[in-house]
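The chain below stands alone, shown as structure tokens; this is the form predicted on its own.
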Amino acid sequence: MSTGVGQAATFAGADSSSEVSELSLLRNGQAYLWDLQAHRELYGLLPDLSADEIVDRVRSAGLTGRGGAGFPAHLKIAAARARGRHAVVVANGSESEPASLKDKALMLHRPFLIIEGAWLAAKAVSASKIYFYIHDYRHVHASLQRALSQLRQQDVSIEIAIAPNGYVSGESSAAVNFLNNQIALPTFSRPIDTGVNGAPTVVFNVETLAQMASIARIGSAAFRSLGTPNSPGSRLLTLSGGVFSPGTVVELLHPSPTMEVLEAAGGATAEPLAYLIGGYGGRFVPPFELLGAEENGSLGCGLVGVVPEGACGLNEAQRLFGFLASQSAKQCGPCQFGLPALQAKLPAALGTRPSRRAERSVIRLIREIAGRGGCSHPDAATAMLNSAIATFSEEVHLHRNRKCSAKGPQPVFKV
């Protein structure tokens, strides 16, 4: 069993600032699955599992987090259970990656699956409280509210928290900080140690929770028959960048030829030069490395962006880095001073009139910033930049010769 979103959700011309249109979500005869009866006709009733049975199934299934880090789900549950007191579950649907829409698609199309997964997680850790942490997405909020109104009350209360938009506000400690203090910024404490109201807190991406509900129904072996040995189960991807329908969400059951996957978004606008995987704080890879990333489960938050022929990968990387620098929490030196300083040097190092001195300065700054931040944001930003320099090495040489591959001013990725 898959989450059932596969090829169903296309967000036509989607970008980070647009309101998702209801009409754009109706495709191939698939509409919202807001009706509880229709949900149960498709998936059946959720089995009544004990806490130990839930943990065993999740562990045997090899479920890893779908929010970006890929952390084993059963280890989060085990850490909360080891604390020996009631925990809190946070279903993270904030999806702060600008081009990613897979969590929104899931919350709109399959809200019952997510809620059932949150119930299972709560039962596994003896939680009496579940928070749905989302940004101000009007249709998503309505979808969750309607689904909750149709479900029988469990021995757990559920609250929907609307957080301010922001790139770092989707980080797990930022979610806990907002629930405690109405401040959506990362902290230096782990949710499992100091969570909501001081209780041990487990934060799961909403796709991870939907997968838990699937595992409860079909069992671990069937779940492992999907995906790969290193990354079991199906996976939702958002296709972005140089495709004809950016914002298309597809469900990948097994690693597939890249061009077949891109066909779900109408195909690439030109021959792909490289792919951006794992979000704007992810990494650029050459085309031949994408299938390996799928097999190793290193697709991060599930964003696959196409850099097409005729675009300049270095220009795109500079724009994305500028966005990441502007979105930092500004709580530590690497974020507050390091990222802006690095951004200021990029035009002289990676532009069409680069200097070797500026190039060396950029490499030195990247090394100084990496690993020294209060959270992983500066690490992700510098790693993305490093990957661009390596992947677009031919473009580096073009720029040194006062040339560029860019065919026009239109950017590939929206920020």
Contents of the next structure:
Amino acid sequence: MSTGVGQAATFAGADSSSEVSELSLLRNGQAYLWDLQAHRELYGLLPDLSADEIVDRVRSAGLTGRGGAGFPAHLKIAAARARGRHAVVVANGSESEPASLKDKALMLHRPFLIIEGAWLAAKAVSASKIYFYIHDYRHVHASLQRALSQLRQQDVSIEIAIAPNGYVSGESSAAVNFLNNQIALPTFSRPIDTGVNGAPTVVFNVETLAQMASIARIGSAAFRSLGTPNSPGSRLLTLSGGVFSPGTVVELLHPSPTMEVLEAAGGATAEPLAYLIGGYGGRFVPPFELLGAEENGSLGCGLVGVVPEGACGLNEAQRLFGFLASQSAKQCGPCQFGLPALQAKLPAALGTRPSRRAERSVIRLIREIAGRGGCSHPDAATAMLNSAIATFSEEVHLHRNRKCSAKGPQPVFKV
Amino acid sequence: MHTRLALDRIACNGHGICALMAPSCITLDRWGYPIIISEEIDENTLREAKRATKACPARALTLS
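Now show me the form predicted together with the partner chain, since the one above was the form predicted on its own.
Expanding to the full complex; the earlier chain stays at the top.
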């Protein structure tokens, strides 16, 4: 199924057993649902829950944010309710990770589910205003508009805001800053304290909202029957890098040691040397750690990229780092000046003629930059680099001997 | 009741005056941006921290 958002995004059913499919978010990847009738036939009506019931269900379901940070959804709701004022809900669909497509795919294929989830969140925090914060993808925009025109709710108004491109524009405070000031850059103040028009604001990833609509229907026990105790519920993954169909979006129902989830994208093109998980600002892990990440839910935005044999993980990491450095909002010195300074040192430290001196200064720079930004962008960039150095330690030795294992198609991850 | 020194890194423009005013609380990195040595402020460092907070042209430091 093509989504028309650059790469083809396909929904693939990971498990064909009908019992499980009735509980899954996508109900086994059935086609486009841009007609309300079809949506209701597949999912049934949304139960009419009170605000307290919504909070209870989300809490006992153990739903965590699907945008990257994995923050417990009920805590966000509770924080807004504790403010004792009318809050604002932002449905964040501004998926800014270059290889991640799951939010775009979800907005295209299941727009009604996201809108229902946004209603539930609005009811829970007594909000009368919902903003959909998305990037300028024509088909995504059209899908949401079409769904909104069919599905209305009294006393809640929904508006779509189109965010400018940029890696950090999807950060929750950047979303609020854009809605307030038309500046899609992170701020020091937190959305829950000073959000849209000064009101307490909860920013939820669109998949998190869709999961709320699912929990409202199937209940929290059924939700917990998917996933693991540490990571309840299913989650959407984007399969990327060295797989035959990069850009495939799949719903992970249960982590499995055999990694059959990769089959949804036609399997790996070569033996995986490592995985990149959680996006370009995520981390590289050796193959045996992927299952643990799935079980703990530490998958960030759900990107799972294969680094196949024949690729050089250090070259990949350097290119990704260069991209992240270019995406600094340039608001904080350590990020604005530190990331490019670090990038400039990388060829001499991680290339095929590395000098110990450059290696030492890279390590020093990483320490100097991490934890010193207004948002977590410099932390994510340096953590990704650290993970590459640790995961590709054999490649580090090869490079020290002026060899490199890059021979397959390059680059694996496009920026 | 502890006093904490907080830095708004987005407001900070790297003037560097804070490190002159409060050398025992703040140093500067190679680009001239502050590194907070310890966020916890005690009676020995409170005067310095107050001075730095007042002197910051970007109003990026707060004591709470």
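These figures come from a predicted structure and were not determined experimentally. Positions refer to the first chain, counted from 1. Think of the rigid core as the biggest set of C-alphas that the two forms share within 1.5 Å after superposition.
Superposition of the core reveals a Cα shift of less than 2 Å for Ser149 between the two forms.
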